[in-house]
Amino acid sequence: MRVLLKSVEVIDPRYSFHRKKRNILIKNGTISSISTQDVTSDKIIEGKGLLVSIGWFDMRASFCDPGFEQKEDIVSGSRAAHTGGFTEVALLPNTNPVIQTKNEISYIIANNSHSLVQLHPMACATVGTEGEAITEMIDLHQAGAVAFTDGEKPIWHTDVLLKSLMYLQKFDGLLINRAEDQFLTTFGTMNEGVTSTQLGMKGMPNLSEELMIERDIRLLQYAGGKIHFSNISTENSVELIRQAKKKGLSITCDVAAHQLAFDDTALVDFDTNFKVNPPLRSKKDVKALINGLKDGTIDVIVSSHSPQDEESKKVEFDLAEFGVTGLQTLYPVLNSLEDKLDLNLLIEKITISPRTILHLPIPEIKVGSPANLTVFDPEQEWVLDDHSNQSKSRNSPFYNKTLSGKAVAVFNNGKWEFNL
């Protein structure tokens, strides 16, 4: 089948036709021509203002499978991913059982050879994500693990983190940590600050994140290796990482899209869909995160897709689970930031940067290359509701809201899906 992307504006600074309109013909999953000439095709995707980039990559998502399929599974998570514009997703290991053996890796990647959305498993850094003993990292790496992390749990044990950094150097492996001193956030439900005081809620201080980042930077200086901080959220975290990068340390980091869209004042109505960890921070922190993206301190923007069933969210605020779904709403958030951040930079944060950090192949928009593409419309408005939502879960602060910006088609692995 031949699909023509007609007069789409290409977003890819690597090519001379960047920010220019081209007709891109995809034949049997391969880009067969890129030109300004009309060509014959079986299907045409055409529309005013359509843009195309290489396929989007989400570096942090949970599909809850195996073990928690009532929240999400590989099929529904993949559907939410391609509807949101993603052709590849890196998955957290916090399943049941956790991802710490070759069998569990095989389960995640079993359908990659013929799936529209490629899944990249991140294996546990420690056995059972308990933080007390490192996993068989070399075997897991050879089986297909793209990084090592305890995912939703921080690696609390200092010596274990140190040994992980040293062990991973044997194969240039990446350690990913979510920075949180859980002893400082026990019973916390939201950001510690003016709003938490007004609401009478137990706060989670910025210090809990910043202390662990500072600790890990010191350990990295001592042991070598490389580390990625996931879901950073505070102004001082950005500055700590900025200064460490200036010293030449091998550090990267990401921020969740919802951390850029909201601050802690969003919780005044006790809506549990805003309950996330790390919590939504202050306006000052949000501004610092945006500046960190501008100057390159923050390398990646992630969905931090964390589905929760109704029973986990429709309870009192302090009893509700943390997390929001984010795959389908990440692009509308980025679209809302275009007055603050350049489109080229935003797309780079969800295409080239995550693949570079994980040492994965970067797709190309050139004749003869496999089509790994996302077509998107920054003007199209839509509503996230029971009809459009592809996740099994509904825990999104954007639910039943009108959003601007939508992925309208994705191509990958010889397959395609249209969301027109």
Contents of the next structure:
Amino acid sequence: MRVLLKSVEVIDPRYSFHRKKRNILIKNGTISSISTQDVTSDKIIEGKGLLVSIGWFDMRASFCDPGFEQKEDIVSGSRAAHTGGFTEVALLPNTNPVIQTKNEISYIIANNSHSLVQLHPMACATVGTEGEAITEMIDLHQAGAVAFTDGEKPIWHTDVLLKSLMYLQKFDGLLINRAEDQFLTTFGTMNEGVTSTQLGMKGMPNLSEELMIERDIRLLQYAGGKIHFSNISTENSVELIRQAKKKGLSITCDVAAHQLAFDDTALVDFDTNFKVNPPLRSKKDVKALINGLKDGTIDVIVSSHSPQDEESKKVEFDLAEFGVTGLQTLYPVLNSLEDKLDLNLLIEKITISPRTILHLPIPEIKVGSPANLTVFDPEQEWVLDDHSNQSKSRNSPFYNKTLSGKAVAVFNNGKWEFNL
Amino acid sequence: MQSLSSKNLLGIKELHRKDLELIFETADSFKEVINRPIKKVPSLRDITIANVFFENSTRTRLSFELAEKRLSADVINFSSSSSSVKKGETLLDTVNNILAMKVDMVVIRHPSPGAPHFLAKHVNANIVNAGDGTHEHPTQALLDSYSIREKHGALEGIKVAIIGDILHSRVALSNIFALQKLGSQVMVCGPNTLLPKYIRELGVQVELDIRKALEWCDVANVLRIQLERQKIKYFPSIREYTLYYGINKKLLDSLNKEITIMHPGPINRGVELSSDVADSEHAIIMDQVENGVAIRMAVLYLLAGDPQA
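To complete the pair, please output the form predicted together with the partner chain; the form predicted on its own was given just before.
To see the whole picture, the full complex is given below, headed by that same chain.
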């Protein structure tokens, strides 16, 4: 099978044809020619303004499988991923059972060799994500864990975080923490600010995130190793990480796409599809996050895809679960930021950066390389609704909204999908 | 007939000044009605109202029920001290079950902020918020403002200090919104741990010293110290609270001025208010209770009369 991407603009600064239009022929999953000439093929993908990059990588998603298959499973999650333009996804370990032995790792990666979307399991940093004792990290790494994290839960125990940083150095392993001092966020449901005051809701102060980031930076200075902060959300968090990077510490971080699209004023109607943790912050924080992306302080943009069934969301606000789906709506969010941030930069945050941080191979766009590509259309308008939604869950703040920008084709692992 | 700008009463924040004034004018006539020998009017005949209370309440529920009955509405009551979730049925299912029995209006009290807003989005009946967690208690704020208006003639320029646990108080928040819309100045006073960090940004003054707050205000609205809603320790002891934030006659006598004392009830006598203050001629606590019925009659009457309903 020969598929031709006809006259698509390549987004990849590594190549001389960056931002130029090329005809890319993919033959049985391998890039067989890149040229400006017409070539024959069995199938042509073309369209005004189509762009192509290496396949997108989501560094933080939950597929809820095993354990919560009513919300999502590997099949539906993978479908949501490829429809959103992702060819590889790193999964959080907060399943039931949690991902903490090689058995669970093998379950996640079982179909990787013949799936369009490759899944990269992150294993628990502590047994049962309880924060008390570290997992068998070396063995889990051997089995295929790409990083260690308690996922949704912060690693609160100072000494456990320290020991993890030290232990992981044997194989240059990555520790991922979502910073939140939970004493300061007890009973919190949204950002602490004017809006929470008006709504009478207990706020989660910026301080809760920043304190733990400061602590972890100090521990990293002491222990060595490397740490990635996932889902940072505040202005000061960006600044703390900026300064630590300047000092040469091995720190990286990511931000969730929804944090760039909304602020806490979105909660005035008590819509549970805006209830996330970390919470949507103030406009000032959103601006700082965008600046952090621009100057390289923030390395990666993630979907933080967190499916929740109706029973978990269609309830009173304080009883609702945290989280939103995000795989299909990440690109429209990036597309909406294009007046503030360069497209090359945005694409780097979902392609090269996450793979570099996780020590995973970076796909290439050259003749003879396996095709791991995403073709996307920044102009296409579409609506996330029951027809287009591929997740089992519908907890998106974008549900039934018109979005601009869509992935149109993905290639990976000898497989491809078109007209997503 | 004039009507409110909304088919529901979810909070004061969503209302306009003219809504508040309309409610007060309507309450004036109902107050006259409930002081007649025959206290009942047929205004809401054929309207069925459900009082759905997921939190303990005596006076608010009684006040609503009395208001409904004096308007000749048919009334049903549902109360459950535990939340609906613990019962295994969702709030939405509970309310839909009640509505399936052809109920027109739902008066709801619920421990979750935004629960009435959630219902308003998903069901068709008129929703009246009778207190949602730490968010709003609109009818309490209406009757409080109405009582100040009655005592002082107007609200414009009146200085009101709200004293106590502001952080957990739906009464405080609704009062702030109502008083500001009506042109009063508002101060909050209490231990700093019981004041929301961003409360100043709502345009209120903040005072940690009760004497200074009392020296400033014309009206002191003293809140009940809600130990039951505090899952986290915010102050060391009731004893210390009473010593430094309690209002007693000696303190009031030392001020060289007269202050109107209000309290939404139930009073912790000897804690936030001493008995000689609560029972004094400056306290309008019983007027608040009486006005509560008139205000709730006005709200229900105006919502039921809304042509959109």
